Every structure is written in C-alpha cells, then in structure tokens.
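Only one chain is given next, in structure tokens, and it is the form predicted on its own.
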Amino acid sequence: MWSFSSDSPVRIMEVCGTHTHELFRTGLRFSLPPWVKLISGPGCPVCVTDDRDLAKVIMMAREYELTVLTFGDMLKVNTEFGSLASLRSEGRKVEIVYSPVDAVTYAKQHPDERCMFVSVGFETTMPSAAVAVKEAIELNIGNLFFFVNHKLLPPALDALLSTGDMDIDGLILPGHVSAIIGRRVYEPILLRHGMPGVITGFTKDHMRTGINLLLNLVVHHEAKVLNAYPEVVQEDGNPQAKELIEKYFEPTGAHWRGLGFIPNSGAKLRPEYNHLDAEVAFPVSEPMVHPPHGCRCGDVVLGTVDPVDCPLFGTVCTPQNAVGPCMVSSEGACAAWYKYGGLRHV
C-alpha cells in the first residue's frame, strides 16, 4: 500500500537497465500510483557506447584484418561505417564471447589469428575484464588485445545531475554496479545535488521497497544515499574487486551517448599493459560520426524523453530491425518498452 500522496508527479529515474525491465516484467510499473512517474537513465553500456568508438573498433578490424571478440549486444549496433554484424557479412571473423575469460580462450586456440576483445560494461563487468587480462599476461598470449571501453557510472550521474535540465526527484541506484563500488561512493554527488538515491535489487519486493524508500526521502525533502539492497552491497564495495580493477586500469575522459565526453568517466589499461592496448597496436584515425536520422536513443538514455516519443520507436526501429542501440541491447529501455507493452500503457 503506497502511503503518499501529491498533486504533482513524483520523477524517478532507475538508473539501471536491468531494472528498467525488471519494473516492467514483474508488472510494478503499472501498479505504482499516477503520480509516480518513472524515467529510465543511462545505465545500459552498450545504449551509452558512442557511435565513434564502435565505429573505431569496425575501421580496426577492417584496417588490420582483425578477429573481434565481443558481447552479443553489441553485434547489431549500427553506426554510418557499419556494424560488427556487417563485418560478419563482408566475410571478416566476428566471434561472440559471454565473459571476458572466453576471449583469453579462445585466442589461445586460434594462435594465427589476431584477436581484439571489446570490453564494455561499467564497474560490474571490468573485475572480469581485469582477470582477462591477467591471465592472457600469466599465459603469454601475444595474440589477443583489449579495446577497452568500460564506463564509470558515478562520474556520469554526476554530469547528468550538472546538466542543470534534468526533471528528477530522486534514483533508484543499481544493485550490480553497487555491488562493486559500493554505497558510499555516491554520498558526495547527491548530496551536492540535493538528490535523493536508494540503492536496490531486482526482485518486485526489493523494487518495491526501494520505491516506498524513496517516496520517503522524497516527500520529506531529504539528500540521502540509502542501502535496501545490504546483503549484496557493503558502504565501500567489494575490496577484491576494486584492487582488481585498480591494478589493471586507470580512469580516463570518454565519450557517452547522450552525455557527450565526461572527464575520468571511462577505463584505460594502465601504461605498463599499454603492449595489450588494441588502440595502440592498431591505430586509426579518429572517425566523424553522426546519430542516424530521427533517432532519440541519445535523450532516451538522458531520461528527457520516453521511447515512445521517439518518431522511429515501433515502427522503423524494432527489436528486429533496430536503428538505435536502445532498441538492440536486452538493458536498453526501448526493447524493454516494446518487449512489456510500454506503449499500451502510456
């Protein structure tokens, strides 16, 4: 039973991809009151992955005649030089992974073959990505490199709290990336911003406990950073990985789709793994690139819009045929809009 009430909507914005379809799939969306509005933000990588950067990695394998190793999510990310499901049909080896370990695999077994690992992701996946390239040191794999283009979300949140555009009343902070970082790291942002966030896990009473928290926080007008979700995140995170993570990468500006480039926002190898840097063994020239014509994914991603109100959603972009990568990631809030029906509820 919700125990508040208000003449204007509450905006929060779940931060998370995974919630993003968690709230629909387990139907709580549509059982929250009319004046709970609910924003999604930019918390699926391959949304917030920018065309420049993809569109590097296809120039690469093109230019160097490269195996690319990568997530199924991103093999049907379109960009104006193609996707790397494109590359698969001019003949060139595309080769799907589900861990980062499978890439250091399946380089050792194709020893001919030149082999680049995109790593994406945010905080979640880099200790996986950091065990990857620990063990292709250990293993003295000298066929294998890393296009790393991981993405740091607090220093996101943080630009997209500074936009100063933004209609939101508090956030429902992801349990996985937490689960790494931990819930202490996000105090100094919020509060700065006046914000109200509430780190939750993904089952409909975890969400819906996050929620109540966060009506709570909301309503009585207080900046707090609060943890429902305790037995999976600590104040300071998982130790284990955050040495991982800092032994193997640095932060560095990027690139984000929606938010444009944001300083020590994104992971670079550190200097001494520079000899595993696909950027570095394979340069190329950087590329000029533009959003395909009338898609919103970058002000989905931003929380500005709804899918709905992008003029390609449904009809030109499906998950069949998708424009944006909103549409094509299984985290993204265009494919969770039209999977679950968000279109007949709005």
The other form holds:
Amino acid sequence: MWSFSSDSPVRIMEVCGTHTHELFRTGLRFSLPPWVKLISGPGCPVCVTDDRDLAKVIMMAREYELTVLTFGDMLKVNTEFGSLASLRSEGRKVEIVYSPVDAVTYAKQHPDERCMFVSVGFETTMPSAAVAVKEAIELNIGNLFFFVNHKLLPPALDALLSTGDMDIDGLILPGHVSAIIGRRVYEPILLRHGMPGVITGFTKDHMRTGINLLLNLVVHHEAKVLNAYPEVVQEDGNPQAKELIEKYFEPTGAHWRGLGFIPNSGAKLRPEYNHLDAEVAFPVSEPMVHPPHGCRCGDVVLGTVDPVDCPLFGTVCTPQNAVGPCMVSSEGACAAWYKYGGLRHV
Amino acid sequence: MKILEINGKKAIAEFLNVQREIRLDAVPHAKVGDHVMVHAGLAISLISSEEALDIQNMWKELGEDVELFI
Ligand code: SF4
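Rather than the form predicted on its own that you just supplied, could I have the structure of the form predicted in complex with its partner chain?
Entire complex below, previous chain first.
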C-alpha cells in the first residue's frame, strides 16, 4: 500500500510550461495537499532550445545580414554569441511576429530584405509553421527562409523517462500538444516505463480533475494514459494538422537543453523545400557554446531541481535581468516561480 | 476565440473584444459563430461554447491583458 507524506510525496510532473504557469496563477498549486509535489518538465520550447541553435541564428543573421523574425519569447535568451535583442542593438532588424504566417506577410512587404523566420515550438506550433511554408510557396516569396527548430514531445518524454535519475510517479500531459498528436501516441512510451499520464486542459477545473485522475492511477499502480480533455483532444489528434506537419516537415535528431541529443526528436523541412531552409541557404560553422555560468536551467527542465535551488534565482537572475531561458520565457519554470512562488519551495 | 467572419482559409476571430486574423487550415469544417482554440494564429480545435465561456471566465477572473497572450 502506498503511503505518502510531505517527506515522501507523490511526485507529479507537469510536462507543459503553460500548466506550470496556470497551476501557480489559478492558485491550485498552493491548495494541493503536502503529500503531492509538482515538478516542472521540459515543455517550454524556448527553455529546451539548445544554445548552439540560437547561436547559429545569431551567426547567420550577422554573416548574411538577415532580418530575423521570431516569437517574442526568444528575444532575450542569451548565448555566448549574444542574443536576438543584442543583435537588434547592433543595428540588425529583429521583428517579433505573433504567428508564422505574419513572417510571410512581413517578407512580402519588405522585398529588399532577406528574412529568416526562427520556427521553434512543439507539435502545437508546427501546423501553423507548415501553413506559413505553404503560403510562402504559393505566393512565391523569394526572400523568406525558415530556421526550423521544432521539437517533438513523445521522443523527449521517452528520453526523459529513460534517464536513471528521474523520480516521477505520474505525468500531467499537455492539452494543446495533445490536440495535435492525440492520446494514443503516448501509450507505448508511458506503458513501457510503467508511468501513468493524464492529458489535461488549462482551466482550474480541468487541472484539478486531471490531477485527481492521475493521483488515482498512481495510488492504484495503473500505468494508463487517460484523456481528461476530450472536448479538445481526440484519440489520434487533429488529422488535418498532422497532414500539414507531415507534408512540410520530417523528423530529425535534435539537441535539447538538459536532455542532450535525442534521435528523431526534432523536425526539419523536407528535402523538397530545401530552397526555403535557412541552414542550407546561409551555412555557418557549428558554434561552440556553454550554458550561462551557474545557470541550472538544464536541470530545471529535467525536473531534477526546483528553480529556487539555483543559486542565481531571484538574486542575479530575475525576469528583468534573466540569466537563462527558464527565466526569460513566459512558459519557463523559473519565471513562474519568481512571479507566483517567491523564494520558497511550493 | 469566436469566429466572426470567414474568407477561404482565413477568418477574423474575437476573444474578450480583441480581434485577430486566424487560419482555419486545421479545422476545415469551422463555421461563423463557432468557437475555436487558436495557437500561433492557427485554429487547432473546435471547442464548445461552454468550454469557451469557461476559458473567458478564467481570463476575466485573472484580469491579465489578453492582448499579450492571444
Ligand atoms: S533562475 Fe535563472 S540562472 Fe537559475 S536556472 Fe533559472 S534561468 Fe537559469
């Protein structure tokens, strides 16, 4: 029989950064019993983007005088090669877009600029990026290139659960990624690791239900994958969205902060769209990078430490002066802990 | 977001008085008046009006600037 206490709690990982923030913001995190410990996972796309990939973007923009189009969260992430924000202060154009299709519109309106859209995100963002690629082809936009750095969640979960030092009893699985990929895809991975998981939405009620269902599975040792968000998540996901992804992208190995290199855990443009691939059009040498000194973001995304365990948290590293991406990104665990949790373990 | 107007695969949608142009490529059966979940400018799922209301209420309660998030 399980017996849980605050010394030996049930350890639940909320995989998705949006869940991390919503659990804090709605106050649900603070109303859970002390024998339930929530651990933030790797589901923050900016946080898991490897420094070398961002450094490459910066090198390409400098060397080939590119206009960079990006989601706002990427702007302040620092590498040894600078950040996109610092690129801007050097005089390069760095524009924030709300959606990948906005990048197509921008390139169309600025035919004298060579533009690169930095396409990051999990499966949730990929259909939208695919629509942008489609649109760039249909409109015959010749001055837009895609730096594709998408990440795929199931292989990352497999890698995460395969690392020996994971001490997790169950997973809260992301509602939005699952809207695209469905429930079934998790099953072989979680069952192989004997790990229960519950796909959960983002309102307080959704999250409460998801956590209750997951606790029930943990207590009864049932390694099942339940869908507590059936109004949005279908068994096999969204077929049109998956079709868009498959038409324009294919799996490739990817570097993840914290998790290292994982085969088939990323996506790149299919070879027939090579002419739109920024890495083909603007080759640069592989940069040598090191994570920011003292930053434990790699361990934070693995859930092996809490943000407050980082010696820089809240002192040297704050949202106004972020050292690592987990504090920069609005989905980052360090940002959530700083904004809602203060300096204590919660 | 609630779909106000459809023009091919593009649509105008609204959430808490903020309007955006969105794409409907992944929800081809969406109609004017339907509620959709939108991510990075693309509707990824139809949702019920109850679900949409729940999400709206959550945002109203939180009082954050919705323009920054959608
Ligand atoms: S608090 Fe800052 S320095 Fe520490 S792990 Fe988080 S992002 Fe890195």
